[in-house]
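This document opens with one chain alone, in structure tokens, the form predicted alone.
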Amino acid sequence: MNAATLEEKVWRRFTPAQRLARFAVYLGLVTAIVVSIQTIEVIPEFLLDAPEQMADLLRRMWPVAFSYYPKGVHEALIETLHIATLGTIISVVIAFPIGLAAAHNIVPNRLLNHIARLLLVSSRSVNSLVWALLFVAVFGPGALAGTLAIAFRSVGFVGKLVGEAVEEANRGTIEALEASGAPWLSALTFGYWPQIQPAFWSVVLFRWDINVRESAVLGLVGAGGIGMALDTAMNLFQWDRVAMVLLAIFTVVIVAEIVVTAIRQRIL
């Protein structure tokens, strides 16, 4: 066996082609990063300057105004768990006939399944934020708009993963169940139902803990809940009162993780 039989059998990790792929990615990350940074205009005076200017952003907010909460944060936090608990039922009552619309196994037309699939796309790609100013605009600050925001925001995140979960049913029970003459309606209530249920009421709870941190910051552009009192706080440079507000954010988002695992535990 010659030297250059040898060389054709030694091996390597990756190909020419997949080299030449890899170096391209590479090379396309950090022109992106290139361009971002240009983008962006950081100024390096500002960037050195930011250890010092959080510090005396915290000692401002050092002592937290705990005498504030009961006067001017605890109502605001009760909407804003009122706004993400109601914008949660509404989104499911709104997504679940659209997210069966999307499945193909149980609606099969093309095109409904499309306009569902395109509704539930809509959803998903305009932010919580840019909701709730449209609603704001047309029901004027308040509550409601953040609650529509909330809804209109997880339309398409529930929507979609119900679709997905009826799509992944198992066709065992509903063939058998169509077999035996069962309308359309049985069909969905003794054979999808039952299979969906444990992802449904994990994506419901999942939505709604998001939601509660979404509401949150609605507030900031008018929509309602302890936004408002934060942005109240912020614009008055009261910042002993911004601690105090965060704190109660912080407070209700990790209280609402503890009790979504609680209750997954229990259901599912």
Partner chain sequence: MSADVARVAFPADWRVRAGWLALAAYIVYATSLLEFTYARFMVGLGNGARFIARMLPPNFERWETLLKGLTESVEIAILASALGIVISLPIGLLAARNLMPPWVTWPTRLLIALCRSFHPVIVAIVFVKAIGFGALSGIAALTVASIGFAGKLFAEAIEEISLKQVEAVRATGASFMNVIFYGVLPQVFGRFLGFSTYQLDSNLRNSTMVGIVGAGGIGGALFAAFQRFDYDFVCAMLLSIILLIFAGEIIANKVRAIFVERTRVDEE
Second form
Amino acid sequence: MNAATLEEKVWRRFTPAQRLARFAVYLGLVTAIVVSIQTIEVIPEFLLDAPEQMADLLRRMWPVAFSYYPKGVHEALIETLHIATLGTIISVVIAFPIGLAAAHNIVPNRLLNHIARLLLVSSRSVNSLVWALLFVAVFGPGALAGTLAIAFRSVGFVGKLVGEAVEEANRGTIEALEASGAPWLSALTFGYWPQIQPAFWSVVLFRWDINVRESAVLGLVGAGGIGMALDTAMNLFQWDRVAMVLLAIFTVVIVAEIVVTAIRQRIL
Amino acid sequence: MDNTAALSIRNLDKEYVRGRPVLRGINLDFPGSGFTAIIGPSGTGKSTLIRCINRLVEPTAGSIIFEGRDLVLLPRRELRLARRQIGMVFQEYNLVERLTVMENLLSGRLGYVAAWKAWLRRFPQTDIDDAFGLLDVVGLGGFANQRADSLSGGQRQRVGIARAVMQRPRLILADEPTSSLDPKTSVEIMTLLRDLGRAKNVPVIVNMHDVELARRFADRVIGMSGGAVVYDGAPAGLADDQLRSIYGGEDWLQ
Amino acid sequence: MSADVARVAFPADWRVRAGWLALAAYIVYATSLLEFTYARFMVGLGNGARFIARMLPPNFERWETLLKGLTESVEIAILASALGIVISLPIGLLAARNLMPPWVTWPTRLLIALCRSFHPVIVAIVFVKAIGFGALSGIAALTVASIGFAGKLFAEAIEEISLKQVEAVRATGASFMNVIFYGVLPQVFGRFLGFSTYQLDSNLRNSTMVGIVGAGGIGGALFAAFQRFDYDFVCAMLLSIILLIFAGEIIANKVRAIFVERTRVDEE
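Having gone through the form predicted alone, I am curious about the other one (the form predicted together with the partner chain); can you provide its structure?
Expanding to the full complex; the earlier chain stays at the top.
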């Protein structure tokens, strides 16, 4: 503001401290990019070759092997949807108590809140592929490992949002219930649940949409679903079949997104 | 200033929907200076008329001769160059809210500054000096680095006027500049518009629905009704029966 | 008696009940597909216990491999984010329906949907097969993913801007680029920055995974250690990855704080 009162009327958009901080970020960014370019191991031949190789690959993907769908893709696709759906359901069952335990207004115990938050953070920090690798090691390859991987990865996401929704719930309604002498569980089902219900369904649907996408990849580490069909076709270099699998994934993901968007618009 | 009109509107028609004209056969001349108010009820095409002049709204037919050239016929690039000569003030100020007051003023010079210089905020020093001068004139001396969305309505409109004047325009258009403001601020804003127009010797065309304000400030009043001009003359000549023909009815006159 | 029947405080909504029933039936059916038996569960528990026992304590002896993998992951994330965001800016603009005609937005939106539908690891495996093993494939895959997500968010942010502000800048006779710089960008800059740091964060997570299919970064070493049952090394790598992701989140928050004045970045 004092810029205008300066004698020479110099106009500067930012204060010196702001400009220094911004400059530091720009410098850090440029340095990071330059250092990355210089040290990363990229084989120059591969780089030069890349456009041609991609074009070649796309040519080999055409025509798409639609005839492969009934015998090699359909079942795997359905399995993927089951992994995503069942994984989401299991995650909700696990996430609900943890999410409530993380909300201070439900469980007024700081230690329990922190433990619950730690559980949620650890669930989110581990990629679903890593969860899948862990569960394949424990239960062997197959859809079970995939389902549990999706469930454990989603717990953090669902639990965090459930906790936040509960903490934002209107106190007045709950106070009225408590004033009437309602026990804790009744206050929960009649006071909180109606308030967080729209947010809850929205979160669950959103996560299911993400899980459809994520479960498609789990087969690459042996955790079931369409990823296994993709892996097989790729290892045999059957690119027209690969194209079929990719097309199937694309279709399912788009349809899932459209469905979820439509439902969310209706319930919100 | 010469005596030929700076702006001539000839047979201007506008239809948003085919067969339902909003403006019909408008013919108007504006000399190189003076303060003109266009009055009329809402929905009578005042706003459309103002916006047709700098082609924020595309006219359906007719011509708009500005300093010897027909704006309606100009290709996009030429139109852009012509728009630099025409400052515009909006009802809801239309400041870029997340930019500072100074950046909003300097955006009046964007037609003259290369994109990369604008990006780096490197404006000519003369423009910056002008901007500081104008800020003092509109009474916002200390506000240069304040963000536009932190200002009150009246302050925003002052910035809006300053932005238009920054263009060093040959014509200033104002589309309901006081309709979102309280009466006292409205008077201040109109005073500012009139005084700046006089000081810079630029014609100002304002459309408004407040008859009293128009009478008080304008050198000339144009009354519109149903998409056509029904009165054009001095504010003193604006009698009740003329107002009746503009606004219809008479209950509101009492 | 008959009056009592008519006055029920909570009338049973048969649709809700049918919904819960269908859900229960689905869970039973889908679970049966997982071939989850008691015997398998017990074997799994045993495996799990052994697994955890072998994970602890984490083994940092091969810290050089670990550090090399992590560095490569970070570099992949930085380059892919930079490239992805630079490409996303024009793509987002082209996909914004309030500024561009339909014949431009439709193909652009299709491209964005295509990029977003596939999990980055699936895109990575396609690139690995096409242009070979290594970081280049990882960068390409995450660039595609960035276009899918950042491009969509950019487009949505642009579609929400106030056109009045744009009109005012246009009325001054500003050139197209200047209208973008002064009328459009200031309105979306804060959100763009938020999305970009979010994208960097997301790319960092995924760059630790693309190595599983041979696209560079620590994922390769992680997968190899899994297959060799080097679980204590796996544990060390997972801990490092989590630490890295936390560090990334903190830096992202700092950068946002420097650039966004007075207003909060809209959380996504």
